[in-house]
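One chain follows as structure tokens, the form predicted alone.
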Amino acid sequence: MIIRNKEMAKIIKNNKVKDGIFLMSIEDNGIAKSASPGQFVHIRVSDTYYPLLRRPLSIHNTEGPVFEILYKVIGIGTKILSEKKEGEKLDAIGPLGKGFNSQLAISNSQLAIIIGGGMGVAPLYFLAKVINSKLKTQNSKLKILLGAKNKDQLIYEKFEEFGNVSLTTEDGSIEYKGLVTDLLLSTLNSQLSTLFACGPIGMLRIVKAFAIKHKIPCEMSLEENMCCGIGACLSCAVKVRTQKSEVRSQISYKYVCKDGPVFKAEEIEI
């Protein structure tokens, strides 16, 4: 974990990519360099005691050595970082968390499925561009399946260059009417299959069944409201099922925050 403080993160662009949904490049090159698929940063949002608390903001992607974060305003904090300007300094803890285990895609199976639903995309993308990279040398294939409630909040347009994307909408403004669930079950054959996914609680308890009952490797990342970022509050807890014997298993808990916010599908009770 990279700790910056003093010596503070340098916003490079803060773009709005669609109504309400904004890109952020920030310059650490510390965060970047050592970041992978599915960490979060935690960032402060402002230089005054309100809003107290951090918010914690997936990594969307890297590039030397700057990372990006994707995120909407839903509150407050998304509204005063949607504000920033190029040039401002941040207050960026990171990286932080459990990402993905991105050789899944091409230890365990001919056909990688990442599956994301709404702002779920945000930790997908750079997934998405570390498994294409791996499986450039390897007889596997990636396909990406993307959903949200309408186009103008559907992020996809980069995701298009590391594989095969599916899309779907809620009032079918574009491509596929329903679900990204449903083109989940359309789309899977048979072979052996990996899926990844991030999305709202709805669709990863669709996914987690899924997986379980066709015995596909699966992890997701959960979406959770954090306090502290590193374990300490508790405020981010998820029950987890302990397997004790063929016949009894066991109830206890785990954080996002330290944990996660990637986890096996079978582990985590949603």
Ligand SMILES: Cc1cc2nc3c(=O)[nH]c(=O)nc-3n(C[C@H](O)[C@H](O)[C@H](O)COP(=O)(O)OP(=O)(O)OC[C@H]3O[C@@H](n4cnc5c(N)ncnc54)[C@H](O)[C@@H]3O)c2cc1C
Second form
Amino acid sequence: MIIRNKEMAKIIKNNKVKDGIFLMSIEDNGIAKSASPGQFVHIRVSDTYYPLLRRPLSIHNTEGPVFEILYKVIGIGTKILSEKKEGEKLDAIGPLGKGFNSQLAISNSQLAIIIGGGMGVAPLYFLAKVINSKLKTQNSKLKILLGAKNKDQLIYEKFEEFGNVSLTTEDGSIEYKGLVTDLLLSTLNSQLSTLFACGPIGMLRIVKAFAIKHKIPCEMSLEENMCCGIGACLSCAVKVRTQKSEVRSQISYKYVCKDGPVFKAEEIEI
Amino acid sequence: MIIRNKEMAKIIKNNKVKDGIFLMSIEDNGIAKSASPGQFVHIRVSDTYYPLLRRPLSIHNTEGPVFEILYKVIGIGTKILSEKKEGEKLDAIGPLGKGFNSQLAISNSQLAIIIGGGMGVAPLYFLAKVINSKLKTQNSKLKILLGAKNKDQLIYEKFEEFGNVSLTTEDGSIEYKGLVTDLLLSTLNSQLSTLFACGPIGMLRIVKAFAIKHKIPCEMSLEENMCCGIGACLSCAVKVRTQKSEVRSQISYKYVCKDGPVFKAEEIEI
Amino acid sequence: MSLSVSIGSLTLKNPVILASGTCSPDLQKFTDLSKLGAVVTKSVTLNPRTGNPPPRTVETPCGMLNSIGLENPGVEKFKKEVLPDYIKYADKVICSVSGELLYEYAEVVKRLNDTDISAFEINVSCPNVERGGIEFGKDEKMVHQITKSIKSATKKPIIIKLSPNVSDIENIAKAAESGGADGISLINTLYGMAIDINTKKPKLGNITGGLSGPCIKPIALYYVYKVAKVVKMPVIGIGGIMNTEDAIEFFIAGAAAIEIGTANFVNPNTGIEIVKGLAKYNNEP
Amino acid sequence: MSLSVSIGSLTLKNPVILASGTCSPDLQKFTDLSKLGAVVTKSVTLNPRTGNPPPRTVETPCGMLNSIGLENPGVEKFKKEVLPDYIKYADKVICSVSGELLYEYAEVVKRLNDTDISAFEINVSCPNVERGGIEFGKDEKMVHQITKSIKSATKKPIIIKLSPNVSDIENIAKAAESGGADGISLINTLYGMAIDINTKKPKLGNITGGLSGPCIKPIALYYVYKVAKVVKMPVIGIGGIMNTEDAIEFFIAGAAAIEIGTANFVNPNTGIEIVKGLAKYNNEP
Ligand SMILES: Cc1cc2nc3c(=O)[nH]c(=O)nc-3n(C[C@H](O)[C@H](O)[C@H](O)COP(=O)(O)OP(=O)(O)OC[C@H]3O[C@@H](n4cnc5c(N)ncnc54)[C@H](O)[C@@H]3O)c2cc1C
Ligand SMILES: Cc1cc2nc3c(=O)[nH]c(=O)nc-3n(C[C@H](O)[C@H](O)[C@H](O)COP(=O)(O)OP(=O)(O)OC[C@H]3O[C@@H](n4cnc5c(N)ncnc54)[C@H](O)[C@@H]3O)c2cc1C
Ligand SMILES: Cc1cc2nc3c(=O)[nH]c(=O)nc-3n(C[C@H](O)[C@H](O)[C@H](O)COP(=O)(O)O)c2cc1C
Ligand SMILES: Cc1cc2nc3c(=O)[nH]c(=O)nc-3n(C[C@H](O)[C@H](O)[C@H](O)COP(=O)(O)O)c2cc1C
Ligand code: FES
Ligand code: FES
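Here we have the form predicted alone; I need the corresponding form predicted together with the ligand.
Below is the whole assembly, all chains and molecules, this chain first.
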């Protein structure tokens, strides 16, 4: 576990890439070197008390000692983040949480499907990159499905290096018109598939139902309001159902920051 | 009264002039044109809620549509102010309060003495400029006494254009060693004098006692914690003693933002 | 859609009111008080009060403490010298009334019956005075009794302003209602304190004060939500309202109207901006 | 000068404690818990509690609301699976105890008597549970009774943790003292709420929650000041402490020790930084 002290990471770049969406490159060898896809960093955007809490943001990519975050301006925290300049220091803790099990893509399937909706694409680039490099030596394939409201919100360009990318927009402004989950059935050409998903809760519910119906191993990254980011406050609870026997199941909670953000689709109640 | 709407004033310059002391030039025709010496502006330094309240700062000078503030970094508010850049907009209300009666310098005396300690010099440049221009056509004189802890804290350079400036520092790093009030007695060469003072409360107490002893008309600018800056909240109270008869006096409060910041020395209890 | 709202026999053209102690007629220079639903006066007492020694306010994280101490010229001088300006500028004037002894509340109200004041807000919740103020507001029997005594002293609507510094605000609100209150307003400030670590002394001249501003919004919202569930009369929400979004939170929580306090110091035009914001919000589909 | 401080028979090497519910052994990865005076565990109840539905926390101006709902595995599982890690990392472990029924408090304490826990902090002030919690803490007789029953169940020092959501905290503190408490800690969170104006629903799954963070510091300081005046036992100050300066304010107000809550989420190393800061402050002339 890497412990970041205050203001040790350095901002290398912070550019707008789409309407309200920014890409920040941050130099921090400790975080960049130990990160794996699906993990996140917990960022203090201001040294005043407003906003007070850190903001969780997925690791979008790493390149040597540098890692990237891809984020959308939602409220005050991401607004302040978007105004930071090259050269400024950043107080980031990470990498945190349990990421995707990219090994699944190889050991379990002939087809790895990555599906992302909206800002859900953020952790998926890093995942695609890792899976892609592993698959090269395998007989399996990678298929990427990305969707957003419209063209201006769809982050897909960088994914095209992996080939096999399908795009959807709700307004049809690029490729298919509709929801990204609409593509799932036609993509699924083999029972030996694995699904990796990140996106809005509505999308994840569809993906989960699909995976269970088709009995496909599926991992998905969840979001929940966080405080500590390290398992101390019990804030980021998600319901899990443990099957105690055929007829009895039990509800309890797991934590996005510590047990997740990536969970197996079948274990979570969403 | 000029009403400033949000973010209408424009920062022209914001430079460090001494250790921790900044000079900001702000373009705002309304404020600059109607300001008189001793008045202040009430500035919102951040559009978040931390810090929440406006900060009162004296008008240091005006030049056409531009006014200046001279301020020391004390806490979070002035810190944020000092980081603002040329071209940014500023939410300033003003000019507020009742300033110095510079007319006193002419109608009442042969010698106008301006005495400032520490950041108390801030409103005095504007005052000196106005008095100086009036005195040119008169037979009276202007004498300026300025003091600070040390050379690095003493703002005096611009005052020298008026001639007749004496300086003190507590550590003797420039001119006289001691308190600026030490110079009062030797400066006073005529009973027909008027005193204008601004500075720390300890200094003002000495000035007040001096003025009363020598029966000199004296005006002084006070500070008190403010919220509204316009007489609505009753926050910035200063004690005044009203002489009801030879033997009976009565305590009540006046308000720095509305009745002041400039008061007659004899009316206030400090 | 009209923004108008009624509290007893009083109808306000919109639900945006400026809170007691945070707006004086001086505000007219920076905003247009006549465009607001109403303005509440600084609390008035029977006899003049000099108020507490300075410093009287201090900033805190996302808020502020005040210990003004109900400074006011007393009801007679208020009537002659202060009230006329409020009446001149504001569409409706609600007069805030406080007292050190129980009978004083009704007495102040009686002396103001012949004025153009539209309603009374009874401040039984000031944390900054030694006698009276909040002590009355902590006890449901006392609140009931004060409300009844004032109700019998005036035909104008009366609003009881409650303190959050209590164990059981719901029963206190119900006691006001059964005593004849036409409306309830909440919250007044919370007890607070700040210390200067250099001098090792309290930052306020009065040692302790009342906390207001955005920091108390979640607390205010909670109490409004709780009280609105148990009373039938209109609830006026107060506490940390800085903009239209904050105001809407209070309406969803059950408030019929809102009062703006500390925000007036930050932006004296807040009230009008919220009136405009609400009009826009109401017209959206 | 030593920073050590005693609460009953317990001596802490410094007066900096991490507050219940805001630090778990997980924090050890980001700071060194053994350098702190003590760590208070998440509140433990007799039976397991699943806690409240998410969202469980929401940010507010200079603060946050939480409605965790005392989620914990129950005393037996706590003892076996959670406590050992606390004991391993922290110099002293104070165990926070809560209950739905009165007898549960003493029962939990009894079952933990044979552990290396150094003291108990009795949480009669949680605003996030339907039964028990704060309801016990609002009534001085109840606080007296709970304190007595726990005192007779253990030889370890007991600290009663009070709520600010009451009319008369001084008498409640005195009731704890006369019941045999060794120390008093305050404040727990304040009732609060936040509403999402888009969905028109409360932002917390549990509707209401408890407010903590810098925004409540002035309130906490007030109550510490008031309580420290009326009790002889040590007072532990809690509420919005973010740095050494904040901590010093509480010591000047009368606290013997302090607890750090929300700040742990912002900077998990806050505790150690304050220990260092206090050492420096104490050595200055
Ligand atoms: C594990 C994880 C990874 C994430 N990765 C990304 C990413 O790579 N790119 C990206 O754009 N967004 C990501 N998010 C969402 C991102 O954290 C929020 O958009 C952000 O916190 C909003 O902060 P704000 O101050 O701008 O918004 P505000 O609405 O002002 O925030 C108010 C509070 O709510 C919390 N909050 C608001 N939205 C969310 C959310 N969706 N999830 C969790 N907390 C939220 C904030 O952290 C803050 O505490 C991630 C969330 C989680 C939990
Ligand atoms: C009428 C008037 C004119 C002033 N003119 C000048 C000037 O020209 N140049 C200059 O450097 N300073 C001036 N001051 C003082 C200046 O307002 C404070 O230094 C400033 O508010 C400090 O804010 P801060 O956030 O940096 O400090 P903090 O200590 O963080 O402020 C905390 C709170 O205390 C208030 N406060 C702190 N110090 C003072 C003070 N001395 N007077 C009033 N309130 C204070 C702040 O406004 C704020 O509300 C003036 C004060 C008044 C009342
Ligand atoms: C400086 C100041 C003075 C106040 N004076 C009074 C008063 O005289 N009477 C009263 O009922 N409330 C008084 N209040 C309380 C406000 O009316 C309001 O209830 C409180 O500030 C919470 O609202 P806010 O957070 O919007 O400020 C005062 C508040 C402040 C900040
Ligand atoms: C997420 C969270 C969980 C908490 N859980 C508990 C708890 O289980 N028991 C308890 O006594 N206090 C609990 N508290 C209250 C804190 O211990 C502390 O009293 C309060 O947060 C005020 O301190 P702060 O402002 O430093 O956070 C919790 C607070 C937070 C923020
Ligand atoms: S954010 Fe604290 S446990 Fe997950
Ligand atoms: S600052 Fe409000 S009356 Fe002076």
